[in-house]
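Below you'll find only one chain, the form predicted alone, shown as structure tokens.
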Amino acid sequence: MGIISRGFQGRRRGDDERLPPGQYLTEDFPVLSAGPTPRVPLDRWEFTIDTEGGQVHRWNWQELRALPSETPTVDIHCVTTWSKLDTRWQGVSLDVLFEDVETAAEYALVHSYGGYTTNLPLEDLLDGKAWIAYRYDGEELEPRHGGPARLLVPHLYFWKSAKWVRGIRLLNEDWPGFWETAGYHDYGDPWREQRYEGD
């Protein structure tokens, strides 16, 4: 499995204030995955939020799609140094999903179909910072890009925007996910070049 799709072409734009340090612009949307692409039938898809107190909030596909959606246009930045500007998405803000969730947790561990996980401070998922996205550039989100739905957290490196998202577990302590246990930075701020542990 290749890390970056063949034909990936980037260009440095050091004069662009929207480009974090060490990043290159691309018009492509490179496909990077930690394993095989899961195929999740919509009639079996669900998204859950599990609180630290054991409460489970659950949405099936129809319930998620019935919620108010937003259409954010955001820049995305991959830890492998590509950036793509003005990407257009549609999805449900995490603020909507957390409306009835009572929690004192400070951390979240995101789970995906296929077994992938990634960790974030809960505050990085709220206040208009994150979405469960199911459309990209006017089309249903393709499986290779995380469809039917992925987490979208554009202010962090894109590995934090978990593909094939299926749930969030709220925790009182930080718990590293897949790439974080493999030496990637625990937080992943592209503007501070937090690519690897110790950056």
Given for the second form:
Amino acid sequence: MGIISRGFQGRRRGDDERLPPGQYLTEDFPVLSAGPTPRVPLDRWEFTIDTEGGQVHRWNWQELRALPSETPTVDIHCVTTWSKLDTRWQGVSLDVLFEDVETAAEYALVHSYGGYTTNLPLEDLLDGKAWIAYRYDGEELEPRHGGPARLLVPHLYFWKSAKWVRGIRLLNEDWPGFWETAGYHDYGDPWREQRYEGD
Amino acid sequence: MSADYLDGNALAGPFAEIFAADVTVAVGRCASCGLTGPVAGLRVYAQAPGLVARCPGCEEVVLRLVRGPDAAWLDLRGTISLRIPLPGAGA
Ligand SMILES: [Zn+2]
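Given the form predicted alone, corresponding form predicted together with the partner chain:
Once more the chain from above appears, this time first in line as the rest of the complex follows.
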């Protein structure tokens, strides 16, 4: 078969292959929020990892910013069906934060300023798959997009990338979070279109 | 800056699909702070994967409604009760 011209569609070549089923491409960055935007003064901000054994690992804002950071460029997929390609972030890999954390837990419950929660298997936070992000597109992360810092776990639907992240509780059992207790899928893989419970 | 939420009347349509009665005129009590008021007075955050209705007094979640393709999920755990006005039941 010969080469088929795709014609001009106003999109970059290859975008279609990067779009999971049921998603459409957007250029802007829609703001989704289940409540008022928390305002967290940086001098009172902290991030914690609580292990199943009761140990608490704690970082304040200066300590987080002093850690080695990465600048991932990733595609993000919201369960409300928009996807955005090549988003540019800066943040600390969870691998760095988990370096001194001793745990045998399999599950993580992420919690945020403002009360939001979301759950995922711990392994989905490790091995270069997740970050605590504090810069977006060359700027400090705006509060409406989750600043001062949000979780970034782009291989799952974006509701898992908790805005205003405050900490992670490690658990021996899966504990469903805010949307996961209201009909949304426990895992949320966009490539398997796991939107709702039972998908 | 304009409010990032709607008033509880935004729930009228989605609830009409589930309940025969108009739930926005029901009077509920917030499980968090005890404030009593009509569902129409809640603050509804709709730019989200579902509808999240919060108490105007304490901003805690009073109810949530998610509409999937073939089911709806309703979470009322932030509500102690809803008093739903109904026509007289005869007698
Ligand atoms: Zn209340």
